[in-house]
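This document starts with one chain, in the form predicted alone, laid out as structure tokens.
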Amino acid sequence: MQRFEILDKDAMGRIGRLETPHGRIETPALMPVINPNIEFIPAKDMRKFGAEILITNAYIIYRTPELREKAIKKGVHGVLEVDMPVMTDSGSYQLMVYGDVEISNEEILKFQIDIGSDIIVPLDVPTPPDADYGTALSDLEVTLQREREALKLERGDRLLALPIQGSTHMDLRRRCAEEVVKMGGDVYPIGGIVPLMDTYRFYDLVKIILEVKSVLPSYAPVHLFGAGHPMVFALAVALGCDLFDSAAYALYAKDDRYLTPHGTKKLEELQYFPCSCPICLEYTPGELRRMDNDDKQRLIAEHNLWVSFEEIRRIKQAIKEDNLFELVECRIRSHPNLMFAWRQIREYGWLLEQYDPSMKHSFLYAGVESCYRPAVLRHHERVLNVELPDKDEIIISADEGVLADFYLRPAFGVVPIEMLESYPAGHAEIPPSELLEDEALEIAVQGLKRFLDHHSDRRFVIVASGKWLKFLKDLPENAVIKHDKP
């Protein structure tokens, strides 16, 4: 049966429904990390902030005697003392932490079941990353053999989630990514990935999620294991991904650590509050500092809480207005190695092309990333085909006040006179060519030279000036450059 319906989509992310036995949620979806053995932040209280999943840990609860028996006798919902999904982990970080748990994947993943988790994992072997690649495979045939277990046990109506392991050699990304899709699971989460977010290590982030996204269907649902900060999920959800789980709200709290969709603040720097949430509004930094430590701890966690909610809304709204690739153009600049991380998906515009719809209703230049979106490429190729005017000598000019056959825009190369008002060149919001990056440039006359080629039987003539000169050379001899200005 499947669980999983996409409502709205834009660049790779996509606005879905997944059905659950609790309840359908809507995804983009966040779900706070409860731990039943601390009292923070109630369960119950979690919707208040927008949570409609939440997600706990199933052997922490399985190796602690009153919660074990409590779960067996109410559930995890009692335990927790929800009536809205639950998705329970089966242990994997502690195996990762401590390199073992008292506990075998068949007694874990029927633990779960009895307990009446929504989502249920079997116990995986995160393998670090950067490990060798013996270590790597080996981990991966263990946890594709623990996988194969899962799906042997009768679950009823709940959802398996089958892990894709292999640390950073994306072979085995790819390989796990194929193995589980031929089992069919219900959600398949990108695991062992907190490491290189703690080292700001995006780069091979990016690259894990595009490798195992190029092998996935697209109606599979994909969340993120440990992504909790809300500075990457603009771009996670631009990638595909459609889950997360946030420890971090917590976790960074009790270390006084404030988080922002740009980064993280030490309440110790702070003179003023950057957000309007309600703690921000009620307290100013100077008082929460005064506070005692529990205080003090909870207030900020509720604020990280808030924002992390507020992004995934602003998120879904990007992806209804179709702006999240300038969502995300402006996130990434929150910190370089995000910026970087998110101009690989020049190698994979083939994949993007699948997901990303070909209609908006505008394309706003936010910095040379924007010349690497699905919107470009698919101009450049579909521009080959357009119906040339029965004259000798065509004119395409740089100046759209120079009358033309075609003009010539930054990153879109060559622009019919037809389509100066349709998507995505015509509605296309683009600085002056002599303010942009050269690269903006770079990328229009590649896609010129293209055009010119794919015409070497007519005669072009070419109007430019000023800073587009620098680029126009070694044209194909079938073209001549006019300057539309001394």
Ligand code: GUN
Contents of the next structure:
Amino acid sequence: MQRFEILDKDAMGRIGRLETPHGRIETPALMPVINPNIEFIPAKDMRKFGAEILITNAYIIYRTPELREKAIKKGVHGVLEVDMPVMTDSGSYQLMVYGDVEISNEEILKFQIDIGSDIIVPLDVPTPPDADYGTALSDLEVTLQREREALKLERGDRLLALPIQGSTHMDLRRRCAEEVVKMGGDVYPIGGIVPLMDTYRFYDLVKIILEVKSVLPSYAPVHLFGAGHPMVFALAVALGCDLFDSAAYALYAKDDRYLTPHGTKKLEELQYFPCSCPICLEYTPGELRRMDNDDKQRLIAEHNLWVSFEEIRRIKQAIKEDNLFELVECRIRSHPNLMFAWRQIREYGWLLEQYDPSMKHSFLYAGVESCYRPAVLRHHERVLNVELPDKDEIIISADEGVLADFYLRPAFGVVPIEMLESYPAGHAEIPPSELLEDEALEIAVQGLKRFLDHHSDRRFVIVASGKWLKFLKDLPENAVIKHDKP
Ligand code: GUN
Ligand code: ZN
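To test you: the structure above is the form predicted alone. What is the structure of the form predicted in complex with the named molecule?
Time for the whole complex; same chain goes first.
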């Protein structure tokens, strides 16, 4: 049965609907992690922040006698005192941190089924980044074996998550993705990435997501396991991730760390709160600093939840408005590692092309990365099929004041007059070429050269001046340059 429905799309991101035994949730969704042992922010309060689904740890419940008894009697929903969807993790995280867990895969799966979890997870092996190939491969074989075992269990209408591991070995990530799709899970978490998040290794993170997405079908809901910092949400959604879990809201709060969509702040360094959530409106950073630890940490955690869900809503609205690229290109400027991580989309143009809608309203240039959007690549292709006027010499002008057959535009390259008013080239807000990054002109000239080569039997005059001339070099023989302003 198809449990995931896609309602709207932008970039590789989507707004979707996931059906669970406790009702449907809208994605992208953030699942606050509830530690069943520690009453920090009660599960039943999570709705007010925007949570539609929670995640808790079945292994912790299993290992704590009172919780286990209660869970067997009243289910996991009874333990958390909620009736909203609840995903349970298996203890794999403890496996990664402590190297061992005292339970078998089958036992923890059956326990999750018995306590009425909405989304169950096998005991996958989260191989850390940079593991040697042999270790990553043998871990992966264990993970896949456990996932096959999970499929054989009678689980009623519960959803089964099949995590994708493989460390930083891209062929293993792809292989794992192929295998789990063949098995047919309901949710596909990308696992083993917490150490990448913690060390800001966003380049590897983006690479893993892109490699996995290049194998997974579009209708597969993807969970980025353990990525709870709002600074990566927009980027991860734009790459096609649908579910997130946040332990970060609580873990960071315990350390006096305050989340923002741009990064983390230490409470001690804040003079002002850059946020208008109920907590930041009511208190000043100084007031929080003077509180006792419990109150302070709870209030920071509440702020952390407010901003995290606010960012999710902002991303959803960006998908509705078709400007998720613009949001991501803004967010990646919060950290250089995010910026060069995102730039890898250049090598995955074919993949983005399959997802990104071709009709939108506007194109706001936010930096060189805007040139890597599918809209630009598609324009370069499309213009090759435009019919040329029946003239000896065809004029392509970089200056809009000159009457020409085609115009030369940053990023887009050759733009026929009839496309000057339409999306994308005609609706693109781009700074003047003189003020623009070189790359935006280089990409335009690459497009121009392809266009000229494509029409090698025709003659062209390129009217240009200023900064364009720096890049209009080594043109094919069918083109001459005419200096616009001497
Ligand atoms: N929590 C954070 N990372 C992981 C992972 O890779 N697998 C599971 N099961 N839980 C996680
Ligand atoms: Zn706040």
